[in-house]
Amino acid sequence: MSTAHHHPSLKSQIPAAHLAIVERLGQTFHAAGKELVLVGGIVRDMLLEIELPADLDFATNALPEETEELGLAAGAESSYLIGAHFGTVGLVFRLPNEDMVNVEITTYRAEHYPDDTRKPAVEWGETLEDDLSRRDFTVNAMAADPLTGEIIDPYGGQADLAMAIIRAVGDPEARFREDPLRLLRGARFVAQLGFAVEARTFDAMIAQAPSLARISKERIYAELTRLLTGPYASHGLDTLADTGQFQQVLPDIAFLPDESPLPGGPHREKDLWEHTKRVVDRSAARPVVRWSALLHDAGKPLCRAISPSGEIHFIGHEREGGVLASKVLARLNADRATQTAVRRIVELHGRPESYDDSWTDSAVRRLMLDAGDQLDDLLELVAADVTSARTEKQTAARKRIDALRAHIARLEAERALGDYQSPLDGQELMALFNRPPGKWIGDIKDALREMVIDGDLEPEDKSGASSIATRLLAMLDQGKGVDTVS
């Protein structure tokens, strides 16, 4: 078993300003007779020579109160307890450029999980190996001496890094029983690193997938978001599906990776799954865009129909997909802003795909107004939503979106979108006609807004709007619609 290796170049991965803090802490703890090591993901990422996180994570055999005292002695400007129960002390250091760096130092732990909850009974570990033995995967169970660069690697994490393998520390079933969130973390590391899951660990994931029911929805949502925004997101999604986790955490769309035939014909859902994964990978790695990519065609199986001529149609799948997106994200307790944004993008994603040079300025303005703050994310999704192997189709799709972007840019330059509103607001309409609030206000405002969008009414023309509103109200009073104004 690998235990310790000197790695003199390791510290060269740490920016110089951060390295000064690392070495100062190491010297302060060493002088006090205490151990201090960089631990976990930061060691993994240094060995992979990928971008390090802004913050630094350490472990120590010092107790929390000792850690706080030593951290302040090493030059921290302030300290705070992240969780006394877990023994983590936060320290804030100021860099020479006045930026702030957060450092977290956790006392060695040896947790055990006495029941079927995720709440561990924490005991302070006596050694670093106690601490590393409780970690999830070997690539995260390494430590580095901040002074020498020595790597402490009792579970073969460096070898697994070299082989691009995600392997549980010790008995994989025991690791997942202790904390089922590790199941999702394993799939997330596949999505982030592009690694494969080791066979015993993979089998344990399948066996333990039902235990994800113990995990809070918020934690599941956070892990899924990290997975979806990874550079190898499709591989992470396959890991979720192949281990049964997808069906546990996303039951409303469990049919997506299902290989069974769809009702009404021989076409297999797997085609939709492969398309969905490709769109996820091709889209911008922003949470709202990636969630929209995952859900954008999820409404298709609900709308699938075959015409008498044998053609397959998915009429209304955008609307059904929007409803389904809301259901999925609400079940995961996603924040309301994300729920609203993803639903809007899913509902609208079919419209930009039909853009051509016959679109009027009015049609483009309506799309801009309907998309609102999600316009850029919508266009990012639509640009990714062409996964045909035919080069000419991909080229045509790129040209279509580029042309739409140019059309939007021209309209934005001509007039701020905020101008495309009814010249009269509700208060002005009630004062004009001396009427109480009611549905009539919305009907008239919508009609006036459409005239502004079409260029038939200037947004500042209150006099003209008042005259038109008078005719519209008369039509409403006669029980007529206000779609047209003669």
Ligand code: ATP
Second form
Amino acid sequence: MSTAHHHPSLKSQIPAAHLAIVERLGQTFHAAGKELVLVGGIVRDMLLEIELPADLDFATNALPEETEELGLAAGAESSYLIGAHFGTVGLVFRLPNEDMVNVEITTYRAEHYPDDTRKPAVEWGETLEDDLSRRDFTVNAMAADPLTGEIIDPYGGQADLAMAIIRAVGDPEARFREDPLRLLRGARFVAQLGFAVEARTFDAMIAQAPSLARISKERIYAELTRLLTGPYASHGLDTLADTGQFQQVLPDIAFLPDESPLPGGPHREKDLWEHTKRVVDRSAARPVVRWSALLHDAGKPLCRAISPSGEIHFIGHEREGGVLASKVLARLNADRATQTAVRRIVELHGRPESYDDSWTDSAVRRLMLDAGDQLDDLLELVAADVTSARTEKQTAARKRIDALRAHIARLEAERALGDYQSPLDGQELMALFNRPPGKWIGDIKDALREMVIDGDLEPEDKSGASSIATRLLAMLDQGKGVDTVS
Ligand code: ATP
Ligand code: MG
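For comparison with the form predicted on its own, would you give the structure of this protein in the form predicted in complex with the ligand?
Every chain and every other molecule in the complex is listed next, the one we just looked at coming first.
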């Protein structure tokens, strides 16, 4: 190994219960004369001192069968093979608090790419260095010794972490050609870590962006979703746009990053792409909300019109945006639920923005019905969709959303109360006792409703309600108050 630094702080990053598993595995493999190291994302995240993933990833020079044996000897409760020919053994450990921990141990690999268009052929690698050399970025190509905490870092991953740089391992263009998914992974790590792409790696992204055509829609969609939900999503989007990846994987909205302000005028349009990115960053980091944020104003350029008085309008852009959202997500084979949810949110996002005191209960109820299960996500988007630099505007917009949320909460509370109905209505009581309408109906219904609210009677229990009503009516006829019933 060319470089090796000692990192005493390393182990402080792993929770004690997990560390016990890591050390037991390290000792068991060591005793059997096999190498075992923590590898990839977990090493990167440990060194960044950010929250670690729940799962532990290792690499070893043991072959899968032996890995499985050693893993069970180290105390794993069960084991399974993840695609036997990829050489990954999954192990499940139980923590003292009964939580389960997944461990994945992969035999060192070396990959060979027979040509550009075929899938890589996987071969066992001889050494850890073979294994690290096939990994995508320097910050992902480090390993850590589970017993000593020593970092194995042949490609300068620690230096790149310190400089916050995403740099390909080896020749960037060749690495992207081998596996174009790495282009999107690079942009995704920018969005997750807030790093910048190193210049040669960046140029190679530009050169290789067209090779993304070889990647399946599902994998593209999964990477884009991870990018969009990253804390630095706008940086990831810039990386996509500036390397031509955006145009490649999102052709239906390829125009969006090129949208710039219209020149001058009394109602200068805000820069659509800058606005879009800010809304993405500001919105809740959930897939549906972030996709909606990316697409919410994408219909605007198609609807732009200028009125005789010189004002810019985008009438109908929500509907047009909904159409675009469907196109974009269908092209990426997104699941149906996400497609429907995002389209609905994009179509509706103009409505909560226009909420004011004049809205009636039924107008709010209609919005609640139209938004359905997407109501929360819709309000999240609308709350984020205020990027004005003017604080009065910001404050007014926040008040408007708060007032709408309060209005919705009131209607929901009333609806919940509305569920507490007498199991028998007036018609049923009249039929049951063959009596004409009168004050007695209200008295009995109120008493029954009170019992439902107190939980002494089910709202559907008509027969139970009938016998209670019979007793109540007898008491009423004797001139007693109904509230003396027990
Ligand atoms: P996270 O799981 O936090 O998203 P990660 O770095 O663990 O990040 P994974 O997709 O889980 O990412 O991959 C684990 C490791 O495998 C990576 O750190 C990297 O070393 C390697 N790797 C994954 N995908 C590729 C790829 N397409 N090309 C080369 N190496 C890859
Ligand atoms: Mg991982």
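Note that the rigid core is defined as the largest set of C-alphas that superpose within 1.5 Å between two forms. Numbering follows the first chain given and starts at 1. Please read all numbers here as calculations on a predicted model, not as lab measurements.
Trainee: Would you say residue 474 moves between these two forms, meaning its CA shifts by 2 Å or more once the core is fitted?
Mentor: Residue 474: C-alpha displaced by 2 Å or more between these two forms.
Trainee: Tell me, please, whether between these two forms the C-alpha of residue 457 is shifted by 2 Å or more, with the rigid core used for superposition.
Mentor: Result for residue 457: yes, a 2 Å-plus shift.
Trainee: Would you say residue 45 moves its Cα by 2 Å or more between these two forms, aligning on the core?
Mentor: No, the C-alpha moves less than 2 Å.
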